[in-house]
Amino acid sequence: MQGHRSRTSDWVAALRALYTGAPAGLEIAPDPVAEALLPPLLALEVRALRRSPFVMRLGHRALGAVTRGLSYGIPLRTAAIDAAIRAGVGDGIRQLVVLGAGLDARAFRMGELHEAHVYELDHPLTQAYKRERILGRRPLARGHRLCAIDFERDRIGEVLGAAGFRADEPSFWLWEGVTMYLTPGAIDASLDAIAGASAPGSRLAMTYSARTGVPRWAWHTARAIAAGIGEPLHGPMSSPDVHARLGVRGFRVRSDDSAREWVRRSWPASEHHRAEAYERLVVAERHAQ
């Protein structure tokens, strides 16, 4: 099969364990899996930079000064997630799938998944390399899959379907540092396939880059740093656009706001004035048609 695995998703799980065990109030959502899922050589990287608070506090400047704070939003998107998914299975939800899933482990870390099934679908070459690097380590969900899918051919609701999930079951949907890679028509065929396998009561939390409220620099960087890794960004989208394109497949949206207010919400005040608004997360729950 064509295609190569995500090397965003390596980043993305390296910024995971760097700030687990970071100095106090900048550890908000730990995960204590992500080291083990990384590739050697940078796993020892992310290490080097733990091996004291002031080496750790250093790195987190550096990495924000050559990032432009576009690091700084991982850890806070991954707290306003989890409070998201916590919310869900709080209100009873107990399927939990994770599109583009990368080298997520909340189905190892969040002991609140420990009545949900959760399902993870993604590229087969980024599950087989998860696969080995999980090394059997038990999940803390009730149900773990992980399932195999070409976005491009695959079906989303035959893939979960043959994975054992219920269509007919309330379920939370996890779409998180992925449209921003994907063309419009993309994105509209993954919604139109979340629509189709969501029951009355199903929450989607995605992640899209905003197209108001970012500096142009910032822009700039982000785009730079995308092609860097061969995973070019596509346009921004508008707020106004993504409620629209939730609407009209039956979701009302309950949330919406980017790094501006996750740190507020998680980081003490001096760093407050770091956070860029990279990307929004919006929630959504779809209603009774």
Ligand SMILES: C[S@@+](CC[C@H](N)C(=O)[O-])C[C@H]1O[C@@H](n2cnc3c(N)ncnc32)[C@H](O)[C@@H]1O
Contents of the next structure:
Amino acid sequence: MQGHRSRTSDWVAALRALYTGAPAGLEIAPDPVAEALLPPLLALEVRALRRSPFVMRLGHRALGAVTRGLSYGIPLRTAAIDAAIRAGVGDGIRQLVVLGAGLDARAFRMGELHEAHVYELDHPLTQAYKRERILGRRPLARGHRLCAIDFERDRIGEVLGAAGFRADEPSFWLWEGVTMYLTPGAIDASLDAIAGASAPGSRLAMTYSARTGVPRWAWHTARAIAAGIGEPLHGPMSSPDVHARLGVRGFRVRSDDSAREWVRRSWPASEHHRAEAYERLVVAERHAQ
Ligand SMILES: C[S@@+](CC[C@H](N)C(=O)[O-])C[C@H]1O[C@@H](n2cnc3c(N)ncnc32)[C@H](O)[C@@H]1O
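Can you swap the form predicted on its own for the form predicted together with this ligand?
Everything in the complex follows now, all chains and molecules, and the chain you saw is the first one.
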């Protein structure tokens, strides 16, 4: 990322805000905080689209058509990740680390985190904006810390250690919509750091750009747009490669799926054929070595 705060984090938060209060059948994983975190102009556009069920349905379809189904993946992945976090908390995990948090508002919207400490790590430029926007808002989580980091340069373990994170207790690591912006070297270094700070029973939920299911032209278009806004895309990665990288670091894969599966859990049958597998979510658990 170069010289400015992340714009892609605004867009994904805008989609979460858009699907909050969406008409019956389309609303999933409501994020009542997202709209307040958006830059004013984007918040205005979201409100305009949400002003009636008819306009919202039209917006849903139009965005899906323009992005070739990419936009559907955001609310669907939010729901899939929320479910994975709920399961982790249900199994006793009390630390959530959000890597490249952007405008993630889980600490402020998920009551299930009331006994958990949430550590949000992000680039200083993106985080400065977030800090300003959440000022005075009370988290639902027991603890909430914003920690500045550049994954290409800084050490996750050191940043977290300074914030009070306990590497000897199980943790849930969320890496949502970030790996595609990192070089392979930064991904491996981050995975090493995650493994090094993960007590047995810790979980990692990580999304990655899939190598299959994405037409070549769509991938090149996405790359050109991302490079144009200063957030160049890397990858994609294949599932066997991701699983191998996790396996050598002591993580056993629990699930690995995409919007093609998430849509079946969340939206009516009329929507199922629209979801594409641009991004996958792998959830893995650290075993005792
Ligand atoms: C697409 S946004 C996703 C934000 C959030 N996880 C979500 O899903 O809403 C990508 C995030 O990765 C962060 N990021 C990208 N490269 C980074 C780097 N080198 N160091 C720290 N954060 C980085 C950006 O600041 C941004 O918040």
